[in-house]
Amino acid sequence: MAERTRVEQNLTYATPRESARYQQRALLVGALFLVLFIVGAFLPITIGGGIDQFFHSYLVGFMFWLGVAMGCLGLLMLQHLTGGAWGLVIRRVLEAGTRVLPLMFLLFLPLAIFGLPHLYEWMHRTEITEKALRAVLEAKKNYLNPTFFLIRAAVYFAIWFALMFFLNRWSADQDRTAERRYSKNMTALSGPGIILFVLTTTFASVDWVMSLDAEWFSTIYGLIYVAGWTLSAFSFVIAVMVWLATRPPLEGEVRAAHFHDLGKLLLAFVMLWAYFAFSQFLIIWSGNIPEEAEWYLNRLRGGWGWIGVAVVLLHFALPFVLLLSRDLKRNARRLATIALFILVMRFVDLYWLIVPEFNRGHFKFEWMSIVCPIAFGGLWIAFFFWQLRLRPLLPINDPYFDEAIEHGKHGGH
């Protein structure tokens, strides 16, 4: 394949012009809902406001959109390790998703600086009178303390930023030079990078969510977030790719065979998430240890059980059945509908995982926990479109580019 210049790439595979309009709209929605969310912090508790509720909802919104950015990072490394046309056509979308991580770091700062006392009971161990709980917190004080908590968070973000920086830098260098060594560099980094991704995601989910209940623990909890974040990102990426594939310049380049591959992988990630989630439930429920089972009891009582049933039926069973269809996977618009539905159910699942910690055994609809994800989502999507417009939509100078495009023309038969 002849080397093509950077200017030619940007002209040939530039992001559709209407992306700027969507970016502006997303930013406007994000700003309006962010103002509403901040106002909620000063409203009475009786109408679902207050500073405690503000940070409870903040954690929900932050973890959901962090999951999309982090899932893009994991998928990007998986693509560099495995190759294949499926990954090459979505690489630019994945890279743009990873470059939203600086925004997520900025959104983490209010949690780190102001939010910890409003979220975590281990921040108040000296004020707790219950002997059993106080003994547990004292035993874990070397790990669950503000200083070490923030140090670990800094390490997580440093690792994520390093992986993001080098993968995006080398990809840009490959665009400019068409040298194969950059592909080798990205593959070499992605091997240990995947391990770091799994480890840091596990520890981050334990620190930021599981420690909401300092007495409870699960060895599978981090893997649920690894699979869930990857599924969130993949659902988002499929929806974006369908939008791009119906407009120039990708119209006619990304075809049914590509979406068939993406649909099969979406089904695989749905099954992987379900496997981890069910394994944790089966182990804890069959073990019947009170301090472990109590976590599920809080999510099965007072109306929360209906949310759990909805997650089982709508997050797993329905997508599983629908994605078995070959025709559906090859139909881009139908696949996008399923992907967006799964993304919504990812939020419902996260809501079910986090919010019962603040209302144990009693279902409570928190309007701020809806407003916050919309606010952060507007900012996230605006930042994403800004980053997506900075590079050509396809990596023309990748050594497997022509093969990936040909797969779309002749694959899947």
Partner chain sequence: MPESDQPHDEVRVHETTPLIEPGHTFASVTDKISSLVLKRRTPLGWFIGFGISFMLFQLFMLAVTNLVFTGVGIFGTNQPVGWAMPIINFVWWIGIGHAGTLISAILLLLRQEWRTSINRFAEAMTLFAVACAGMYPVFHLGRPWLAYWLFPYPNTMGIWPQFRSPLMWDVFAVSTYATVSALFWFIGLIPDFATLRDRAKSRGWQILYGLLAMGWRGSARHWARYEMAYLLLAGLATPLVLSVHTIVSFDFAVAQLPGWHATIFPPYFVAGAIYAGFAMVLTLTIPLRKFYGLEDFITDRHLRNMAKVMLATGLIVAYGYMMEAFFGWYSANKYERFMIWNRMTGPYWQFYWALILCNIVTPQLLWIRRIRHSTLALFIISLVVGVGMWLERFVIVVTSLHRDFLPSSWGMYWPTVWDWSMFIGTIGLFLTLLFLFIRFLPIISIFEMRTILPQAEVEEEAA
Contents of the next structure:
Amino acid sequence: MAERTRVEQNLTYATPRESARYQQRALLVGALFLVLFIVGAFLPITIGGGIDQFFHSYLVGFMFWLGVAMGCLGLLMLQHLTGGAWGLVIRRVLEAGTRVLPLMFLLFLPLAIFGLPHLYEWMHRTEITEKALRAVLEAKKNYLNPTFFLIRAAVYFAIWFALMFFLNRWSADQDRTAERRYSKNMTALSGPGIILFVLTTTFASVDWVMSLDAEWFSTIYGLIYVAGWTLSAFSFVIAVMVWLATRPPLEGEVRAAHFHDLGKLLLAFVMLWAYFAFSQFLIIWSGNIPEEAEWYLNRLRGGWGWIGVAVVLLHFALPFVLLLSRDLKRNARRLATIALFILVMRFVDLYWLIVPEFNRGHFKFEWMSIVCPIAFGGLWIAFFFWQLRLRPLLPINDPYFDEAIEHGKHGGH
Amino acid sequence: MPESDQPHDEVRVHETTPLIEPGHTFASVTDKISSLVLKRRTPLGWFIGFGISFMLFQLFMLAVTNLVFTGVGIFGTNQPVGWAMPIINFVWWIGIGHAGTLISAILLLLRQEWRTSINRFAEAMTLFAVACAGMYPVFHLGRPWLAYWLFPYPNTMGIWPQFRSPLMWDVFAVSTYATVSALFWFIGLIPDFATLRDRAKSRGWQILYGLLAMGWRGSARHWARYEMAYLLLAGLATPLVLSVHTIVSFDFAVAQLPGWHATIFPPYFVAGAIYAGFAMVLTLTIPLRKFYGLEDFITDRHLRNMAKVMLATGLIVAYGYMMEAFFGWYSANKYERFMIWNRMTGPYWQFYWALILCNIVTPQLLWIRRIRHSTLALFIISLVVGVGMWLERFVIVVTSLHRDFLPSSWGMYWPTVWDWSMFIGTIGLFLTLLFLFIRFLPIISIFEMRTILPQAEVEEEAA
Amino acid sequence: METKPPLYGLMAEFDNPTDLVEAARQTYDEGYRRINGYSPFPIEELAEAIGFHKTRLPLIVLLGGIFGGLAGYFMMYYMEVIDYPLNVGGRPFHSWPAFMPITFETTVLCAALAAVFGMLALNKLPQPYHPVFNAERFALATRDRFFLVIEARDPKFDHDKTLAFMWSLNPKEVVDVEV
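Structure of the form predicted in complex with its partner chain, please, following the form predicted alone?
Starting with the chain above, the whole complex follows.
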């Protein structure tokens, strides 16, 4: 009898019931911190509040959670293109992650409508007296102006929504009809889709973060975000997968061999991110051109350097060394711990990229920049669990389904 | 296992073309590949190909002799274009080498079994390409007999190399790369040397292959350590190959010159290297498999997969061009803007647009299924990409240098006959080595081909 | 007058990997320990069947890599900071970012050398002579045949009993291998 119920459960692969509780708690935490965050906007500057501070922190929280959702989109298309058991077992989590993008769009609206003057120096082009900066802003006014900025943002979101919509829709259709052509459709869309993903990520990162310092530019910057967002999403997905794999219905279906593959990919993404980030640093450090080097000086002087050291050691070195171990990658719980740790370090890295722009030359701990990501994170996770529960946890009608599950039962190396 | 009664073959629907034609056995695979080496008569086509390559190689010898006797003045290198054909060709060759390591190492880690029939050949290509690349830094020094000065060794002058220079990084990167590639290749060959030892008819070849096989006897313990070593080497070669072209890109990017000083250079150079390398692998394997009748082992699926890798890396390269152009404009820096504008419309505009045509426009044809399935089309596209990647290095090196910051220092650069002789000569060197390799060593890894036969699977009895 | 040359062991021949692995398992279960399998390509199950589980190679490679990295870095540190400090464009003598690429290269170089020479040393290669080569058909071990050897040194080895046991494994042939 027990055998039978398990089979029945397996066929639907429903999300464990506890997820509803997590969803409520996440929503509660999100709402509480959101209230705190909004209150912070009206608190005096002396205790770390204020409207400018509100939007600075808003950008940090927004970019962090946007990264997780967007990384899910990129990974979803990547696994459609490469195939493989690792992609199939995390596909539903990735899909649910992409379906949080509408929330991110809602969160973008306040930033777009009210936030720009509080964030970007190019909004104040005409008021700037410093000659050199003024000249640069004049030269860039065709690109860095609010109208074009908003048009571009609309294009990015339109592209992201389109990719999200079709990939999710076809996947759901395949669940219903078991037709193979949907797999083909998804693969066919993912080729051009991933190109669009890389391009929109590049330009969005330039628009929303790089242009905080309108003088500075770096051609690898977009790729750092592509790698970073993918890494954020991958860490998040691994943590969720471990949670799912330790209870029915996925218990026994997603196994050590799957986590081994996911661990290897996590290591690859950690290395890829570090490669991009270090390349940029070494080239700018060696070139030592004043206009460029200043960007790093802002992030190394006045205490910020310690955050930089922490990023090198904890975002790269520590996970790198740990993930070399085969046993660790096959131990789901430990892998999840590292993944969550990397996710936290992704936040530290983003803090280090954004916040020094508003606090040049002196380290500042902004409590608002902690509150905001927690608030958005609560909403994000609640939204995510709500979406995750709408569908079976595995794409049962995928043509490679049996093979992918079977893969977990053989060791792999 | 409850799933075992499900029809699995029906599931594998996309992969209609196998990696190895059905009907082969351990013996037939072994005999077919080793006979290419062991059969006594050398085909006439080989002599013709080798003859032409060897003649081109003589052109290299001639150019180098003149170079050593006369000096580097025989090249077109000048002021302001102080880096020219030697570095262009160095980068081109070393890039070509990268596909070999990629196929043997990265695809091994990704468990892509289709690499098996092309990895040996691609690794050989890597070694020969690195050898050709190595000629340029050595000979353009002017006093090639002092090339060992590049390495840090205790010397009577009491000085050391200057490690803040990317050129020193290059010395270490390229020599490490050459060493590790050679080891990887040799390790892969050991079991096949043993096969040749046991198959060779004449005493001389038995002894020679026997020495190279070092007493390999296929012991299970040996195989276990061997496989571990091979896997670890693959794990090391993967970041190594990325680091090599990254460091080559630092040669340029670390300078302050507009057009060179770009942070995108490392990934964009690496992608370009793999792109050119796969183009070269296709250029060589398509005629080779036809000539030696190896279509059973290097199937159409191999060619299609390589075409897909080419398309993907080509798109990354396109991203690189796009970022250069966009940030050239976005920077609002007059030197950056001039540089990119000068590339597109300046005296070398033909090179830039030819590069775009070869490297970006043409490969888009690979999106089309029919093109990917046409051997001839793949051959032509890979030749075009090979040319395109040479043009890319020409554009990066020459157009960035020929317009100095001061208009009074502007100039032009055109390669001399000796520049071309040396370049064409290294192609001769490359092909000469390749022909020797084809004649004396198994061009396909025999033991790895055995592993992908269905009979190699150990059938487990249902417990 | 006929003196039998000393015996290295008994060798059974199989024509497919499944039979060899099965035979190796039975031999191991029977209590033989000085056994070895020979095959034309690596068979993961075979190493396990004869009781070979882990190799120390990864540790050797790790140590090689650590040595290479430290040696590379401190080589540069000694040359650039201690022995021959030279001002280049105002960059510090101890320019750690610029030392990274070579540190990486020497790490990989030494780790790769450790992998290759470690593997050869653990396998005791090159080894010009080995008794198994005395078996006439052993040349096929590099083509399409699979061999199982029980050494005479095995405490459980008894020529006639072991011979009978090996014939029970369904081999194509069993032969004596001389030292």
